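Encoded as structure tokens, the following chain is the form predicted on its own, with no partner shown.
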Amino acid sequence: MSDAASAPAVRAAIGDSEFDRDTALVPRGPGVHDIDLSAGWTIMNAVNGGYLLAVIGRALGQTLPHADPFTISAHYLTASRPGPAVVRTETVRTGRTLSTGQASLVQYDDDGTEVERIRVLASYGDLDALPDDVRTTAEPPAMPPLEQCVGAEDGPAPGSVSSPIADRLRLRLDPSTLGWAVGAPSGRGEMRAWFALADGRDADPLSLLLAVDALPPTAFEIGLSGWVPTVEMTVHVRRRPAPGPLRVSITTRNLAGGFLEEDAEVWDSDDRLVAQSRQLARVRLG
């Protein structure tokens, strides 16, 4: 199937897409923001960690004098669920080129007890003010063209990715990282895919926070199954992405003691490394 055939007929604009609506917050007062976490971004009944990071990232961007996330580190304390939530933000330091803030996302149990879901520390700046000088040995991931990769439209999706979030993304997975989907995982901790939002909205720094956590977990290709909850994740946004689909490459080199790391790189259509992340996640063994 060609890219043109799989792309939406009408492309949503940044600021007017499902992703923007579902990450929109209602200010209640200084540093306090209300949101209704959408069930559309869940996987295995839990709200996706990248979507949650984008929600908090938007709140911090509305709080700090700089708009763009440069680095954002999140500790996931308890699993979030769809429904009302509160994001509290605080400015820690304001500088000329960078400002730093912290944030917490909380929800309430049925008895009214407040439960903190995520705590974040982040630094923001202006991506458009960065110099053009790039010196790197990093290279884009070796992947087949988009039309040679596998999307949900090519056949029934494996049960482990048949979640509401899959309907909001246009993922086309590298066939060499899809052995798990046919019961023959490679044993290598690798996952690669072309990434875009289903409604055609182009990527921006906020959606990069989603992209780093949107692929199936590398644990599947190692031969494990089930939920792989994130313990901590740090994202570095390096550039404002060019329009067009992104390439996301995730690798795991070490699984030990029931924990693994996932290192992600996100490349844009101009072959620029636009985001990096590392997360520590728990896995169920046995």
Second form
Protein chains: 2
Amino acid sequence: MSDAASAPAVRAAIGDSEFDRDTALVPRGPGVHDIDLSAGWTIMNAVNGGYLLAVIGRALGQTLPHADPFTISAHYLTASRPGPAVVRTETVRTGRTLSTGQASLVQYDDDGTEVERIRVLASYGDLDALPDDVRTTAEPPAMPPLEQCVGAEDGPAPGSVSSPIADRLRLRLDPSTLGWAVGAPSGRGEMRAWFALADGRDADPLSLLLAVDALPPTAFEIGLSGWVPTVEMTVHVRRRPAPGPLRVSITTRNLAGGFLEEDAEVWDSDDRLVAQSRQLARVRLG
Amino acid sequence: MSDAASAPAVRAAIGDSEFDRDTALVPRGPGVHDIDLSAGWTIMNAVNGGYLLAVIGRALGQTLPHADPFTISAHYLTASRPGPAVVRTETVRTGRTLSTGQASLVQYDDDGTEVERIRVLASYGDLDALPDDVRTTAEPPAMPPLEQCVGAEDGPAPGSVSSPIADRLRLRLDPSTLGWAVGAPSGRGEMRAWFALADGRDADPLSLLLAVDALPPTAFEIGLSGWVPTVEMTVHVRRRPAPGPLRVSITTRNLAGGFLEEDAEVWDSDDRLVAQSRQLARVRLG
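Next up, the form predicted in complex with another copy of the chain in place of the form predicted on its own?
Then the entire complex follows, led off by the chain already shown.
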């Protein structure tokens, strides 16, 4: 096993990596794209919602005249399964600096009935055409350096279940948000981690769609366990990420009525805020 | 003029108020709703994006088996104008506790060409069916009591332009976020206000969709002026608001590359966080 605290000796390139192969779509006709959803991005048999959003985001980037997702909103309808799926895309509006598209990811039941998994609306632009002004007041999350955070190679967390997605990510969690793993959740709705792909592929706008939904649920640190299915997630990609590992910070301020929001910020190695996301998720209260 | 610091002597009821009349749709057929967009909710000739979202949200509530918007995502395509419009709605999926729908608001050019203004995806549920658990860690915004905040009856802000929407809202701004109005913006991306409808109608889930987009742009306090058009806005309605004025707090943490996010929280008179929203908007840098 490679040392997850450092990049692998041979790094996969953007365009030629596991993530790129597993999000590759085969065009079948105008606005119709075939894909085999990889079992490699599952956790407890559920296909990760960020991986699915990256698949759909890639299909939209191939459909619209602009390549980069600026804001992408996904409503998750039913749970996706590994295997064949179809992404249908539609151009809603084309503008000079922004274009808007819609997409659906569907799969088929055993009897051939089509079941829609996710419906998406998104506005795309060209990140490289944006002016370089930065007046952000947000600060990168306060967290220990990568080598002081906790990764899979440090041994599985007690009670955790190994999952295929864990092998594809180089996720190192801030120990101060790991109380849940030893039965002592902090009570704060916070989760922080260093994030990279295991094969060393650098981040790009599509992999940011994965990064925002790749950490353990904040609900674990609030003292809840079990599945926290996403109802809706919207991601804003604000800048093309610089090479190197990302820092992802997720915060929940409002758990109420059986739902919670997860707000994610993703920072790159240049200390730039490259993505913001918010999802509404359901919790099962024991 | 009524004293805007207190409720009007005769309060309009939910279902029988200016807001209800101006969001009323006439069904034309399955999933087709006619409306005359009121000029009363404009600012500088632009129809307010929150009012438009309330119109679309109402059409979806009449289409789906669930009545309340839990999460509603709108991509703003072109600027709406007062006058006739058509809202088309479609049921995407019906579930036991949540249903998902899609909507488009369209208008017609002088030559009869259809122009889409807004495309929306939303998941609806029943707010009254939610458990009453609250584990929120968010706190209501620190702001002065309503009578110490600044409303239209205190005289127009220097340089401000009166707009029809101002007459329909009872908006009282926190003086500490009013520096922009006297040429001394704070530099902080914050805007806070007490919010109510001028005719005293209490808040409901639909008027929350208006409340999140009714304050002056946070960009004003960062020192920018001019129009800040919304690209996309997603609103989570988390609870049916209690009667009485709302507190709305808006924060921008990342102005970069000509775009900014506006995060809104809406608190009711019971100190409950009833809605959260985030929008991506464009800024014109001088």
